[in-house]
Each structure stands twice: as structure tokens, then as C-alpha cells.
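Given next, in C-alpha cells, is a single chain: the form predicted alone.
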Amino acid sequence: MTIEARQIGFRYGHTPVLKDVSFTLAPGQFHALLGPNGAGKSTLFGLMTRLLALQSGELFMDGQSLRKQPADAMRHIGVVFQQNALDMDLTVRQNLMYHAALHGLSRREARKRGDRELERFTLTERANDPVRQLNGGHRRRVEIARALLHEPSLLLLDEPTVGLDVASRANLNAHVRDLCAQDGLTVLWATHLIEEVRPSDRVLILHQGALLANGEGHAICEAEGQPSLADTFHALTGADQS
């Protein structure tokens, strides 16, 4: 799925949060939306998932306008928000089945897809455990598995590693990259952590609502005359490299 944003603008009252943001996400690639806290990343995700209404600009998904054809566009999107959205008192499987029902999947198909995702995320043995018994890393895996049940073409992840330890962050990041390679999934991974981004990634650097850079990490570093993405990020945003 090709995603195109054209001059997206958004304000909370008189305060601009996004300023003429334009970009294209290529099918089957991992894209990193890199920006400090408060850059506008969550607002952009809110617009892409229709939790917020577009004020100016347009969003297209495979040529379909999100403003004019929201139902057609939204059924191709899976999303994992920064805040945990699982029901902590339901089991892992019950969380998956509930999500599948919301998307109109039959119980049989939901079970089939749920089993597939549980196996892929090495969660089969935890299927009947209440979510509150899982650690943070496993809960995030359940959220991603749930987001993939309706077989979306685009997966949006908003700061998905918040609260996880270093090893869990790295494992989750690697797993999502594998999804791109194996399934041709288009991914937009929003983060303020430079270690989650590779120089070979397509990188969008967002700061104070403006898109300051957009392209392959190597090329952005070269254009800014910086030796690394960390140095480039710091030079463009003033954000601490750590």
C-alpha cells in the first residue's frame, strides 16, 4: 500500500501542531518517523487513523482519499498506539477474538488467524493467560498480533517500545522489520529513540510540527554533513543524542 500525505496541517486552538507535512510511504518498507517528544507524531497518527479530523491537506491510501472514502481506506490499516489498549482482564486469545469480531471475521476465521499470529509472535503458550499476567514486551507483541488479524497493508506503531527494556525494544523492532520482509507490510514506526532507526531506513524527521528531512538515512546524513543519524538528529532538532 502506498500512503501519500499532502500538506497536512493541524491546530489545537490557535496552536499549530503540524505544518504542511507532505510525504509518501512506499509499499513493503519500514519507515521511521523520528522526532522528539511533542514533535507532532501522535497527532499525525490520530489523523491517519481518523481519531482526529483532517483540518487541511489530504491523505491518500492507494489513491483513495481518507477524507472522501474513509471506510475503504481504514480497513487496510492496523495500529498500535503508545498507550496500552488491551483489556487486561481478558485472556490473550479473548483480546484477539474480540478485535476480530469488530472487523467482521467469523469465529472460525478469527481462530485460524489468531493461532497463526500467536505462533508467529511465540505467544501460543500464553494464549489462555490474562493479559495482566504478561510482561510489557509480551503485551506489545499481543497488540501487534491483534493489529494484524484483519490483514492490513499498513501498520502504524506510535512509540511502541515505551516502557520496555533495551533487549525487549530491540527484539520488537527486529520482529516488525521481519514482517516487512516476509509479508510486504508497509510500516510507519514513530519513535524518539535514535537506536531504533537504521541508516538504511526511510526516515522522516519531524520537529515542532514541521518535516525537516525525508529520505534514506544515509542520504539525510550526507545532505546535512553529519557522520551519523544521531548527529543529524541533534543538529536538526537540538535533541539529546542519548
Second form
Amino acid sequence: MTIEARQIGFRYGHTPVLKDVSFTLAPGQFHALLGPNGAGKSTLFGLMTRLLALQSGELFMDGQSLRKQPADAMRHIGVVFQQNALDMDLTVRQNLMYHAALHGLSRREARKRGDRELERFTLTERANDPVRQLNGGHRRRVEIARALLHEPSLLLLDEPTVGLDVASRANLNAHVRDLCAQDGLTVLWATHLIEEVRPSDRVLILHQGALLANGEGHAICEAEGQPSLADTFHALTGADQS
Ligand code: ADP
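Same protein, different form: I have the form predicted alone, so give me the form predicted together with ligand ADP.
Now the full complex is given, and it begins with the chain already shown.
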């Protein structure tokens, strides 16, 4: 799925938090939305998922306007928010089935897709455990599995590794990259951590509501005359990751 953001602007009250943000996401690619805390990443996600109403600019999903045909466009999006949105007292499988029902899947189809995702996320053995018993890394996997149940073509993840240890973070990041390659999913992964971004990724650097760079990581470094993405990020935003 191709996503186009055209001159997105957004204010909370009188404070502008997104300024003239335009970009295109290419189908089947992993994109990193990199920005320090407060850059406007969650606000952008809010607009892309319609939690927030567009104020200025347009968003298109495969050419369909999110403003004019919201239901059609939203059907193709899966979302993992920063905050855990699972029911802790339900089992892993119950969480998946509940989400599938919300999307109008039959029980049979939901079960089939749920089993497939659990398998891919190596969660099959935990299917009947209450989510409360899972560690943070596994909970996040359940959330991603759930977000994929209705077979979206765009997966949005807003700082999905917050609260995870270094190994779980790397694991989750690698897993989503695999899905992207396997399924041809378009992924937008928001983070403030440079270690989750590779120079071969499509990288969008957001700072104080403005998109400062947009392109392949290597190309951005070259354009900025910097030896690494960390240096580029520091040069553009002043944020230090060392
Ligand atoms: P990020 O996800 O990159 O950390 P956010 O989109 O959460 O950035 O925040 C962007 C800016 O908007 C910040 O300055 C933040 O304080 C402000 N902001 C976020 N949510 C609200 C809100 N509900 N009301 C007012 N200001 C907000």
C-alpha cells in the first residue's frame, strides 16, 4: 500500500506541533520515523489512525483520501500504540479472537488466522495463558500479532519497544523487519532510538513538528556530510544518542 501525506499541519490549541509534513511511504518497505521525544510522532500517528481529526493537509492510502473515504482506508491499517492495549485478564487467544470479532471475521477464520500469527510469533505455547503472565516482550508480540489479524497492508508502530530490555527490543525490531519482507507489509516504525534504525531503511527524521530528512538512511548521511545516522540525527536535531 502506498501512503501519501501532503502538507500535514496540526495544532493543539494555538501550539503548532506538525508543520507542513509531506512524505510518501513505499509499499512493502520498512520505514523508520525517527525523532526525539516531543517531535510530533504520536500526533502524526493519531492523524493516520483518525484518533485525531486532520486540520490541514491530506492523507491518502492507495490514492483514497482518509478525509473523504475513511472506512475504506482504515480497513487496511494495523496499529500498535505505545501503551499496552491488551486485556490483561484474557488469554492470548481470547485477545486475538476479540479483535478479530471487532473486524467482522468469522470465528473459524479468526481461529485460523490467530493460530497462524501465534505460530509466526512463537507464541503457540502461550495461547491459553492470561496476558498478565507474559513478559513485556511477549505482550508486545501479542499486540503485533493482533494488529495483523485483519491482514492490513500498512502496519503502524508507535515506539513499540518502550519499556523492553535491549535484547527484546532488538528481537522485536528484527521480527517486524522479517514480516515486512515476508508479507510485503508497509511498515512505519516510530522511535527516538537510533539503534532501531538501519542505514538501509527509509528514514524520516521529525524534529519539532518538521520533517528534516526523508529518504534512504545512507543517502541522508551523505547529503548531510555525516559518517553515520547517529551523527546525522545529532547534527539535525541536537539530540545526543551516545
Ligand atoms: P512524540 O510522539 O514525538 O514524542 P507527540 O506527538 O507526543 O511527540 O507530541 C508533540 C508535541 O505536542 C509535544 O510538544 C507535546 O507536548 C504536545 N502534545 C502532545 N499531546 C498533546 C495534547 N493532548 N495537548 C497539548 N499538547 C500536546
